[in-house]
Partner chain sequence: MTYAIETRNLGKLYGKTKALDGVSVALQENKIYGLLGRNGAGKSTLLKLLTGQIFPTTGEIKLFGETPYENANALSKVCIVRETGTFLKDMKARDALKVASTYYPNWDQELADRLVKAFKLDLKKNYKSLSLGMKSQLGIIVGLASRAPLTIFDEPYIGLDAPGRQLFYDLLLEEYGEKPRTIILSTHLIDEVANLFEEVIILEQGSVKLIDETDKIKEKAFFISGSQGEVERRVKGKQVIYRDTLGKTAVAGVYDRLTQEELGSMEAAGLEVGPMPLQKLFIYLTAERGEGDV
Amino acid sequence: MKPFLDESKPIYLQIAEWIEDDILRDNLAEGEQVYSTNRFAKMFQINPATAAKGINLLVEEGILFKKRGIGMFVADGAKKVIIDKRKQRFVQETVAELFQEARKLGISREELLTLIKDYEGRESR
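Where the form is predicted in complex with its partner chain, the structure of this chain alone:
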């Protein structure tokens, strides 16, 4: 297995996220063709069917669309769909985890907010 896949979640989700990340970073523009399943299969050393599953997931979500006989392309408005989806997930997962961990450590609401502000200050420096 290649180092940039991890065991913590299904491979096809990681492939989907990989494509999403590429779209978010503007490596893949809207309307541009996405790499083939075989390319993905070889790159990540995975079964092509797994790569196809990841790509089909994005097709279902309207992020990619299929041109018969040619391949997969990035849909118009794909970036917005991804950002919306990720935002939702950010709240559901990352923020939720933040609060959970804070509770475990006995960090109060005020303390948590201070920590976030401090971190922001350090980041921007």
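Starting from the form predicted in complex with its partner chain above, please write out the structure of the form predicted on its own.
The following holds one chain only.
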């Protein structure tokens, strides 16, 4: 299946996120080999250097590691690294924006918590 690419962000970041998502969904386990840059290039119909940039980003973050002559593999603890990174980004982007907007609208902390609980109740139905 060819993953969908969009123009909202650079392709190499989308490749990195695609790999991260596979790790989070347990489609890629620690120690498991990931696709090669050539396979990503063919799958996404992009330059292999673009695919390599996404993979190298994950190597720099300790999510992947290279076995010389064999390929790239999921590092031990990669899932926790991804979760920690995304939680931090979630707080910095989504939660901060939520609180700023609530403040502008005069929504109290208690009212905001009620709105969140009500939304959660609708989602679970």
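From a predicted model like this one, the values you see are computed outputs, not experimental measurements. Numbering follows the first chain given and starts at 1. Whichever C-alpha set is largest while still superposing within 1.5 Å between the two forms counts as the rigid core.
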Just checking, between the two forms and with the core aligned, does Ala49 shift 2 Å or more at the CA? no
Is Arg25 displaced by at least 2 Å at its C-alpha between the two forms when the rigid core is overlaid? no
